[in-house]
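Just the one chain here, laid out as structure tokens, in the form predicted alone.
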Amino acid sequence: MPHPIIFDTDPGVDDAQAIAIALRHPDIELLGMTTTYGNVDVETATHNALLLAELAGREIPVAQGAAAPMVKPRHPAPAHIHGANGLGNIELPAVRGRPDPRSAAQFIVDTVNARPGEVTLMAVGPVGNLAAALQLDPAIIDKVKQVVIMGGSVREGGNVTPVAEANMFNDPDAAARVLTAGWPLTLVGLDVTHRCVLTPAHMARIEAGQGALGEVLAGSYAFYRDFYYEFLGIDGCCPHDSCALAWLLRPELFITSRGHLTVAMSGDAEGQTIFAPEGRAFIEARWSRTPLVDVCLGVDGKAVSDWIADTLA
């Protein structure tokens, strides 16, 4: 039976390759996909959605969401790195489709009610879309089959401050919510995205693979690349959301370890995730005050990267 998903993204390169993955797995019926700003601002993120799954000659809803972070100013997007445009500054067809008329948050809401106990939620952006969704029906945390979020950081440090990863720092307020809301909750983050490397010639066989759509992820991939060699030293890049879809698909090639997260909202750790291990106990309790989460920590990073370009190519 495929995996029905909603995926909360904000594309983005990364985002493209696992938007790509989601359109053509057969193990994975996309229900959705809900935008946020993040790697672009939110108009740029809905285009970008809209125009991946017409390249992949796919009719599927996309409805518009965050704009902003819940309480902090927002950042400008991180245009050095996914480009203006968010994939990479190349030249992009017009996008015929619409976005759905529903937020992403009642989207969300309406989906997982109309299908109580199957939908997976994958954010793989900031996690504003689905604070607001419990916003408008707290009843969605039994509804969900479970919840997947790239973001965060255990033990790699992080990559925007020294201990926050992106998606978190963005919006470390909603994160809050998201990450202790009581749901079944995996987070898969830089302890293991930072291992998996998508080479060129991994992407030599996705743009031949993929058509019109390939030509996009390869274009977009060559720009991101040179980001990658400037700021970790790697010829290819970190594909952190596919990341999250090989764990739904390919658990096995995980390891992860079962605990109590909190994000921190304010002051010189704004962002960073804390993980404290199931049953460790501490100088206080209050590390292990939130619900049990799984978190990922170890990973075949190769296995991950070479299931990504055979899915793809």
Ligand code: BDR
The other form holds:
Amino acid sequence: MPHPIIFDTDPGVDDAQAIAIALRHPDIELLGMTTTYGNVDVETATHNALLLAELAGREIPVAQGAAAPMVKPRHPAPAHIHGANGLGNIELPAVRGRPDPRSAAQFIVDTVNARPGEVTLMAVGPVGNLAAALQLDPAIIDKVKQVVIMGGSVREGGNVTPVAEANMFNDPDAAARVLTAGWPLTLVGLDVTHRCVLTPAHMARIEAGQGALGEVLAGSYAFYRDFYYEFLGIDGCCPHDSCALAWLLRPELFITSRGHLTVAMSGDAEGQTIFAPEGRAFIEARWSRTPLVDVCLGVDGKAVSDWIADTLA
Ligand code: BDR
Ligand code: CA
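Same protein, different form: I have the form predicted alone, so give me the form predicted together with the named molecule.
Now the complete complex, all chains and molecules, led by this one.
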């Protein structure tokens, strides 16, 4: 049985790779995409989500969501990483489709309520849409099947600050709410995504296998790859957002640990995810106050990267 999912995203080069998997994989039933600012502004995110679905020949609802963080001012979009258009500044075809008239939060609430116990919420951008959906209808906590979030870092350190990962840093207030809501949640963060490298050889296979969609994936990858070479000294890119789908479909490739998660909302540690393993007593009891979640701490990075390429080749 395929997994029914809502994919919450800020496309974004690595988001686009993940969207392609969600659109193509037979074990995924993509119920809709919800968009957020993050790698780009939210209008561009919506445009890109619609475009990627059209290039794959799919009609998928796309509901636009958060344009800014819940509380703090918005950080500038990282145009040097994803390009000003989110897809490596390559020329893009026109989009024909229109977004769903509902807000992302309303779309999430309606879809989860229509299929209680079935829907996986997968978020690979700042998580304001999930926070807004919780505000709209807190009862979805008991109705989602699970929540999978690409974000955070436990041992790896951050990619925006020494301790904060981008999706958490972009809206730490929303992240604190979503990560401690008490729903079944798995965090797929930099501890695993930095172990995965999508190489030029992988991308050549993807380009050859994906027609017009493959051209956009390969063109945007070329831009993103330059950033990774400068930033991490690797030839390729970390396919962060695809790792969340890999966890869903190939969990045996990951090592997870259960524990309590909190998010620092201000100060130098803003956006840091802090993990207290289950059963480990701390003198300060407050570190065990949040509901238990699962955090990915280990991965077979080569197998995940090969799986991404095999899925799209
Ligand atoms: C995350 O931040 C974004 O730039 C990527 O799309 C990914 O979701 C990685 O830190
Ligand atoms: Ca993303």
